[in-house]
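First, one chain by itself: the form predicted on its own, in structure tokens.
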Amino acid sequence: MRSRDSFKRAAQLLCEAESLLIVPHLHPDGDALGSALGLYHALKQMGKPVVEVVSHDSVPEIYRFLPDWQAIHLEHPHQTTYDLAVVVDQSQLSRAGKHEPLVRAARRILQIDHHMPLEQFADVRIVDTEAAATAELVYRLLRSMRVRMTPEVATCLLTGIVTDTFSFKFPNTTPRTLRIAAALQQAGADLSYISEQVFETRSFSAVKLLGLALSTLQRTSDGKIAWITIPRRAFEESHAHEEETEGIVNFVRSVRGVELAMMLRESPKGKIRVSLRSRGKVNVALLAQQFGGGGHENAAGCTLETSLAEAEMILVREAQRWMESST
């Protein structure tokens, strides 16, 4: 389906549903959470009967200045069929987490999304991997539908591309989307206020796991990879929650001559869950995949079900000869 198709046929689910559910992706991130949250303010705009958030995982500290964050639900809501669920930033169904029946049992599926994609499970896809942020391409559906841009779309969406851009720092950032965001600016949307709460507050605990983090920083003889692991002991030292570890990762990504930049660390449930930075043109998707994972070019994850420090050693020595093959 040709991208002006698709946005025209997602633009008519939209209208014609009259209950709509909005799903962000597992441990959501900005641009997820900017997204469903932009559209959910959107959609309530249109004056849409039903519409209702749910996320797997609780949204993040760092994430509770968007307007109206306390609308997304953990818990399925009491209605169980839905004309339309709408999956944003996610390019595999699993990634809803719990949420996945719900959102298979709608009566269609529309999917918006600009990771590469690694199933086809909607009716109706908008999927663009040029797209700096998932946030991007709901801008642009809401513009074709000439939904009026009010302060809270604003300020949801630019928190996505902010986010997804790393402040516009990332290789994605692109001249449509500095377009978007100065549109997004002028709609309402602060942006020296969303760049501060994104990336320069952060609460007590959360610096302590920072330190206690950093200070396992280690790095491959040639100074090209570089790693920290955040065991549970520091979580339960610092008396922080998994989602404060939130950005710690493009502070390894920051040490020069660093290409690459992971993150290990142990969740509640055993697994090791690991993040991916990159500079340039070191793709760190491709290394995710080998893990089951995905994400984009310069920022991606996975998970791994083993000891934090067998991950370490395995991700070390695949990242060492992944890197050695693909230059």
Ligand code: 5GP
Given for the second form:
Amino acid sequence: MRSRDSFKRAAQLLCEAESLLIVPHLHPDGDALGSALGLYHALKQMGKPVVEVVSHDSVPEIYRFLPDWQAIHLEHPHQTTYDLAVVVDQSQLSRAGKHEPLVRAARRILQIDHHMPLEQFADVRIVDTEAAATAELVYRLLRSMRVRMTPEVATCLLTGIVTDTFSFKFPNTTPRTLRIAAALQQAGADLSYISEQVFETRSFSAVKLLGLALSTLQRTSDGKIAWITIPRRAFEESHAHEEETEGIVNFVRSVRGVELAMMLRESPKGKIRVSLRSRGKVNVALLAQQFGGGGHENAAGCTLETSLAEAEMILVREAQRWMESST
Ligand code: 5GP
Ligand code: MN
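Can you give me the structure for the form predicted in complex with the ligand, which would complement the form predicted on its own we have just seen?
Time for the whole complex; same chain goes first.
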């Protein structure tokens, strides 16, 4: 389907639906939350009788400045069959976590995403891997519907863009990204306030955890792969939350000479969550896919059901193989 057609069909679905469910992904980040809430505000403004946002995980503290973040519920809301489920920022429906059945039960599913496509689960898809953030696509969709950009909508969408471009520093930032960001700023989003909230405000515990995490830094002898591990006891010692690891992997990636950075953290259920980041040509989405995960060329993730030490061994070995085959 041509992109113009999918925007048209998506707009039609949004206009026709009376009850809507919006679903960000597991461990939601600024783009998933900003896209979901931006859409929520826009649909409310359009006068939709039922608009609900459900998330598998709670809203991380750093995103609790987003207008109406409390509208994001963790538990099953009242309605069980929605006219339309809008799944944002995810390429696999399993990323909806416990809300996957609720999405499947909806009369129609709309997917808005910018990850490498993995699965066809939606009736209508707006999927563009060239978009820096899903929020960019939500912006374009709302514009095509001539929805008014209120300061609330603009704040949510700009947060998505700021998060996924790492403040316009990552190579996914395009002239279009900047034009959309400028329009959102014009519409009332405060860029410096958003950046301050997302990147420059951390809890005491989170900074303690950062220290513990970075003290485990290692790299391969050629210096191209570097990684850190975060065992359970680091969370206990620092009193930090799971979600407060967001962004730590960027320090690993910043080491001179590193082309592939990894962060392995032990989750409470004994699973190992892995964050992968790369510089240049190394495609980490494909590497993550080998372990049932996914993502973007330069930022991806997966989960391993092993011990931390075992996951470390497996991933370093696979990452080395991967580097050799991609260079
Ligand atoms: P993070 O390392 O920040 O958790 O994730 C990096 C990127 O990869 C994000 O865009 C995220 O949505 C995606 N991602 C992380 N884990 C998974 C996974 O298990 N499956 C898929 N499909 N994508 C993932
Ligand atoms: Mn995203």
